[in-house]
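Only one chain is included here, represented as structure tokens and corresponding to the form predicted on its own.
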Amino acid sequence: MKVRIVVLAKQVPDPETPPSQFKIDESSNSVITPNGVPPVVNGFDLNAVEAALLLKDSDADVEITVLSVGSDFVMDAMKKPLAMGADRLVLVADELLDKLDSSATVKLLAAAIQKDGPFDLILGGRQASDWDQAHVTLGLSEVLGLPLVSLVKKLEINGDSVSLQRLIPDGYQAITAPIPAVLTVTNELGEPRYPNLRGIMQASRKKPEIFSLDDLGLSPEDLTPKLELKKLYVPESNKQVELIEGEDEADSGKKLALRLREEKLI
């Protein structure tokens, strides 16, 4: 029996962008795209791609579809999961989708999954590196009426269920969940594989399947945000540094302790 897996992937600004190039347009509450720094696929979502690929490596009959919603997609970035070994790339693309909140994203993803499905497993990263909210997979499980297991570090398909290890502060929980289910994958699963030359060449020949709002039976009114962003800004740092020097390490430590006591920190 073929197991169909959809992996949610979000295009995000590169987290390695130099701080000097990170700018905010406070008039529109948006991040200014830096010149020469292309976006990437959310790193946590690549962990989810790796989880799906590990299932495929285990000789299971698995089809992996990568699903994303947004606008201004950069194909060099979005095709990375295909180069890693995913089978399909499905994009919900529209110029109206540049400022989605999590509730609108959930609506779009649910509609796309219902149109393109059915799927046995829906995998997502533990959170997105741009907003770090971790709302979407939770909302998606609610809308689709599917069980959710978060922070999965290992998974294995056993017939009509999936065996999981779920990360907790002092170890992990062993959980069995029915299929279909929604899972969020944590980076403790391991580093995503690096695309090889063969995978890159195969990905270059694959074209994404694109859905519009009309294809999903949705209108702009359906995407009205439930969250209002009041202000987006780069916080100012007013920290001051005072260097404590002494004749040797012991003298420096003594002077540091006296200085901390003066400030009533110890």
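These figures come from a predicted structure and were not determined experimentally. Positions refer to the first chain, counted from 1. Rigid core: the largest C-alpha set superposing within 1.5 Å between the two forms. What changes on going to the form predicted together with the partner chain:
- Comparing forms between the two forms, one finds the smaller rigid domain rotated against the larger by 24 degrees.
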Contents of the next structure:
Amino acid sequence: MKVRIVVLAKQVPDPETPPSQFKIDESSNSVITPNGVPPVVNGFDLNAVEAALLLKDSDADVEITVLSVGSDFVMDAMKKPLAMGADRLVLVADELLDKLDSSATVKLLAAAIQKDGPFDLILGGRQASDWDQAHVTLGLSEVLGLPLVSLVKKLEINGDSVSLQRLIPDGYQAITAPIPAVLTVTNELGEPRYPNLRGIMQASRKKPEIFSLDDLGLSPEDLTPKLELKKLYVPESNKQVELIEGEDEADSGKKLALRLREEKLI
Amino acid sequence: MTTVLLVAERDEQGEISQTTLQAVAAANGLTEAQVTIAFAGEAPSSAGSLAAEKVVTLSAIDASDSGIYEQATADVAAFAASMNPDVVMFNKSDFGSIVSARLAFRTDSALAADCIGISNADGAVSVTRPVYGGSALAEFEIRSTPAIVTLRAGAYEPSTETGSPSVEAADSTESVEQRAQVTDTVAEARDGVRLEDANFVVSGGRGLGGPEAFHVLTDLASVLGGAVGASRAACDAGWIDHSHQVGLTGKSVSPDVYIAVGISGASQHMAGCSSSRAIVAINKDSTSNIFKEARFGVVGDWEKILPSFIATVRELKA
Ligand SMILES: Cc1cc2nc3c(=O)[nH]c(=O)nc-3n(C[C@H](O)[C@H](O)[C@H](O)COP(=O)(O)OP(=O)(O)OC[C@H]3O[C@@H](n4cnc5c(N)ncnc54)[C@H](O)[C@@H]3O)c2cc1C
Ligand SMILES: Nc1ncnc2c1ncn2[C@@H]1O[C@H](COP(=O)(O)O)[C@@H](O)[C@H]1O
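Having displayed the form predicted on its own, please output the structure of the form predicted together with the partner chain.
In what comes next, the whole complex appears, and the chain from above leads the way.
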């Protein structure tokens, strides 16, 4: 029997942008993307794509749909999951969808999943690296009324349940959950695979399927944020480092210890 | 009046956790706050002198629900419904992150995670939270009641105020069907002090070049009576278990001294250690971001710096 998996993937500014290049336009409360740094698919969402692909590796009858909500999609970025081996890309695209809070995002994703489903597994990333909330996938499980397991680092489908390893601060839990279920995937699952040439070629030929707000039966009023962004800014730092310099590196090491003792830090 | 439901947590010894005491301070910092503190299971005896109106106990979290929190969410939701608070406050712990999110979406309420500040004026609650991995701060006004928030560890000083709250058990709730089931828990053995409690943390990053170097850090940590941390890059490389990861998606530490060796100081790493009293950086690249965050630094190769540093620390400690 065919297993249908949907992976939730968000387009975000590249989180590896060096702090010195990270700038904000305070008049519009938004991040200024540095020139030449294209957006990426949120890193943890690629871990979720990898989780789905691992299931597909062991059972060919798996179909992987990647679902994203947003505006200004950059296809080179959004097609990466397809190039890795996912089957379909579904975009809920509308220019109104660039400043959503998690409650609106969950509404849109839930509507898209209901329209495009049913799915056996809904996989999301651990958190999105722009707003760092870690809410959307959890919220979706509540709205869809499905079991939730977060921080999954290993998974296996056994008939109508999944066996999981869930990350905890000092180890992991073994968990079984009935499917359909909502899971969030963490980077401890392992590196997402690199797309190979064949994958890239196939992805370039695939067209995303686009849903509009209308298609989902939602109106802009349904998306009124519960969290209103008032101010976005880069905090001032007035820290001044004291560099310890000795005659050579070994001497610096010694001087550092003496300096810390002088400050009564050790 | 601003009614606050604070969902408390206990530490390994069963005492009120330091992060809960921080939340108590945050809750009492709201104007005209009236605070109710809820414990899962029995409240520790020290709860009787917390700075609050009322302490309630909810049913205990059992091991099969830990990490899933279906029953815990139902219990908190039932109590919140009976109390109808303006603010529901959690810590950004495993428990707090999950229960807060489930509660918010179950009740269609606003949710703000990992806040470092919360305030209220004219009936509106506002929060400040780090975003973009800590590269920026965002201020939000919360547009629905209750405002559900989780607080970042270390954002507030633990409350030292005392009070004389009433202590009572909440009405028992129905038991819910646990769909996902925890069948086993595998915890990494720890020797020495807990990373989160350590006064000294020695952390290593990608610059260490491999797992062997962590033995040197362990050596230094034991001389200082501290714990070993790591960057995500070092954990992802498999050089050390993820339970040592410090940062946004790892542990939050606030030691007296945080020594970062071969760590570039990405905002997501600093999110876990920036409340340390002093950060000491050892890095061969003088332009590295870590030197913008550190109080003391040595520019150079850790392999040449650490041996004499450790030897001198050992002598000073003898
Ligand atoms: C959403 C999200 C969450 C994240 N969460 C975390 C988190 O919780 N914790 C975390 O740590 N990261 C986290 N990261 C990753 C973070 O962005 C960085 O990629 C990571 O912290 C880099 O680790 P590093 O400093 O060890 O490696 P690098 O950035 O590669 O730095 C290595 C440093 O070592 C120095 N070096 C090299 N050789 C030597 C030598 N011989 N002697 C001295 N110095 C040397 C180099 O100059 C360099 O500065 C997260 C990222 C995202 C997107
Ligand atoms: N706009 C979006 N489109 C698709 N998936 C999303 C979107 N926003 C969040 N998600 C998913 O939800 C996870 C958690 O996001 P967040 O709650 O914003 O931290 C992400 O890792 C994604 O898997």
